[in-house]
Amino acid sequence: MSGAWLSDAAIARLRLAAELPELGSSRYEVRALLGRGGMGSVYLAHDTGLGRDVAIKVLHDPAPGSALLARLQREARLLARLEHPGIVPIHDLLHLPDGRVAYVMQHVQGARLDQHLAGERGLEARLRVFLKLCESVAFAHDRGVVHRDLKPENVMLGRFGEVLVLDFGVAHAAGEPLERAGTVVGTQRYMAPEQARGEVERIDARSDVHALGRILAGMLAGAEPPANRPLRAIAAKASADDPAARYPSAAALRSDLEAFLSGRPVSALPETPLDRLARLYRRHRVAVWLVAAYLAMRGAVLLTTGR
């Protein structure tokens, strides 16, 4: 008696098909996994009424009245809020005949920020990637929503260069209620002293700038040139422990390392002379250059006639 023996592979697919959600009869048609939270998980499913693809995140919990429903629920409504460039929209919030609940958002292509960094490591093209990112923050702090999670894993770059925000299921907006002081959300490694402690009724905008500032430090950390004292010390302040003692928003953040692209003076760091010279070098560093060849032309035509 013979039997048909199924590969690893055949094996996997079909427990992937049997894994993947029933959307019921809405438009959508699930086609891969494309990631698991804590939360929920996340699909690469076809909008067949419009003919693109999209990102569908599917609760786990069927519960009708779970904290993890209302708490997707509630992220879908703040996406809604938060229309920008650099954050996932969202298109559609879906109940699934399971009872749970998802939502339907853009599906990026590209990698996170942790991966691109791996294959890029020039300095001014780590620093424009991170200026988008601050964009994309201020304006969700200028909404009145402190994302509470910023990391690089919670960071996108599009194929065509978007930078795009991740992530806001512990988003925190103005006007809602804040947790049971001792709550701790967010990720450790970038998480500001106040979210470690539990403090959430200090926990704003700057909050989130400390996170803006363990990235830069790492998106500092292996480029090429290697950064310089201004740059150290911009990436130090909006990390500070003190949360007076950093930026206070992420769009002031932005302005100070757009002054050090355009060679002036940074407010993280009092110039010294030495510094001046340095900042005013890397401004003008053509023209110096071209002074120089211009001199030492000069000197060798010198010597050559012995005048």
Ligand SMILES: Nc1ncnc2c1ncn2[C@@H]1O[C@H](COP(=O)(O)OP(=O)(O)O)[C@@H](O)[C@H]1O
Contents of the next structure:
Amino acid sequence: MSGAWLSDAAIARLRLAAELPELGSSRYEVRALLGRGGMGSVYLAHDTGLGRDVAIKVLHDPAPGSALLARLQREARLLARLEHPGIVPIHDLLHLPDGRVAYVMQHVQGARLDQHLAGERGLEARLRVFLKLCESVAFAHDRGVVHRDLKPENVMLGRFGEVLVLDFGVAHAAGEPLERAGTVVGTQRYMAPEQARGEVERIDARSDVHALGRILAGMLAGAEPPANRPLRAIAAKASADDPAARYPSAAALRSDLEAFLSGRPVSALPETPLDRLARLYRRHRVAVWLVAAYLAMRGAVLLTTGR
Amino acid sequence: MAGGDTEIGGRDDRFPSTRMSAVREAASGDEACRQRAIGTLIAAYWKPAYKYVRLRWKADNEQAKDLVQGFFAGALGRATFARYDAGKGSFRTFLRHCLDDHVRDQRDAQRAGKRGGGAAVLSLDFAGAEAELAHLEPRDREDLDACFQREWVRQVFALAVDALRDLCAAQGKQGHFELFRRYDLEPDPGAPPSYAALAAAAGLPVTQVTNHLAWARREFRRLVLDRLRELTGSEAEFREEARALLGITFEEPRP
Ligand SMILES: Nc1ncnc2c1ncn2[C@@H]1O[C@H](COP(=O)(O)OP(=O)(O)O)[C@@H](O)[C@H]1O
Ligand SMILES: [Mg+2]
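Okay, that is the form predicted on its own; can I get the form predicted together with the ligand now?
Okay, now the whole complex, with that chain kicking things off.
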């Protein structure tokens, strides 16, 4: 009645085989599943033409003429418009034989932000990552694009320490039609109250600032040394319930954090004399730390390259 | 939906399949229909059931064989299926509870000096199932619920592989199955073949290899889904299993 016993490894392969998108006679060979989100799966593939690995995002289920289909196509075009070192570069748009659309992007060889944080407790290092994230988001805002689904699962760190924003699947570009009022777009844990209420016409750059605030709060938690009052105030201001109480832009959030890092007062926290004292002490320490870090880096460069 | 997943409004769409739920057919329908449905359920469940009875109830192989025979041949009556409420949980869990009840009843009867009912003998490869026990991992012996589920998945995939082999034979596509076997089912563990290597070995252009593999995978996927459709009692359960097994989610309607 049934054939040979299937090992766990065989089942894993069969599962993947049943799911693998069919790329027909394109120059890409799909190799493995890289990750999965609410909309699609991302596969590692090999570009046989150029001899390099790429990542291909495909929708979960073939449904000709579906809304998701148009969404992926839009996502691809948005990504193409957002050429920036902090946003994953897109290479190609594919039409699969089964009617689905897929896009080809750079294969990021690194960790997702949530995975990265598990192995990086250092506060300064975490903040540097966050600053880069703000920079990329600010760039998207500059181009009229609101991401609407910023969360650690949608951010990756590359091999060279670059921070890449992914997944513009539910992003909105200025001038595009909005969803029907009441549609909830985003991820519960990170979404702004106006998003959770489905007030689609009120969602703007500040909704992304809210998500950034939530991400920052997550990065401060468990950091070493523990985050102090001004830092926590920055995260709280960014993720305030009222959009008007938040930073007006990702760039503003970023510059307040930079002020903190260089020992200047932050806009998120009116200083008490005690705060001021603590800040000045820290400022001094930060300078020492920076010099040490610089010397360590020079040392490392000397050791590895001899230059 | 879990708090960590992206939302894009509600979702509702049916996955097309021609198969009927054997779980529902076993509860009603005419007798011929019912027997066919029970045959389908036995094919998917006897092996997990046998392994489960061996582990959970510490039955030796002869006892386990009798208990499983008795369960599928006798205890799975119309009344049993009528008791199943798809709203309350998966059919798989329900079936496992029925199996526990059956084992308990049989042991009570034995203690009272009664003999178990002389069940019809099903021709199942119990020796094969016994040999497979050796493949179980220590974790399987600790969490028997998960073990029962994993063994069920294994059996569903094995049935789908058999069905694909039969389908290929019937359509003269043995070459397609061979590619599927070499690339997806049993690749050389050291060096999984590239499409180019498979093409060279089969004397086909690479595009043929990709086409044939794509066809076999698509059919395999359909065959797995057909089996899931048969083995689940409701649309919701079917979707749940399809998502768990193949990572398939269902499409939102246009807002
Ligand atoms: N370019 C890439 N390189 C490596 N992994 C990626 C890449 N893009 C996405 N992934 C992985 O796939 C997952 C899902 O991708 P994402 O675009 O977020 O899909 P979704 O829209 O379904 O959430 C990500 O969380 C990440 O782990
Ligand atoms: Mg995502």
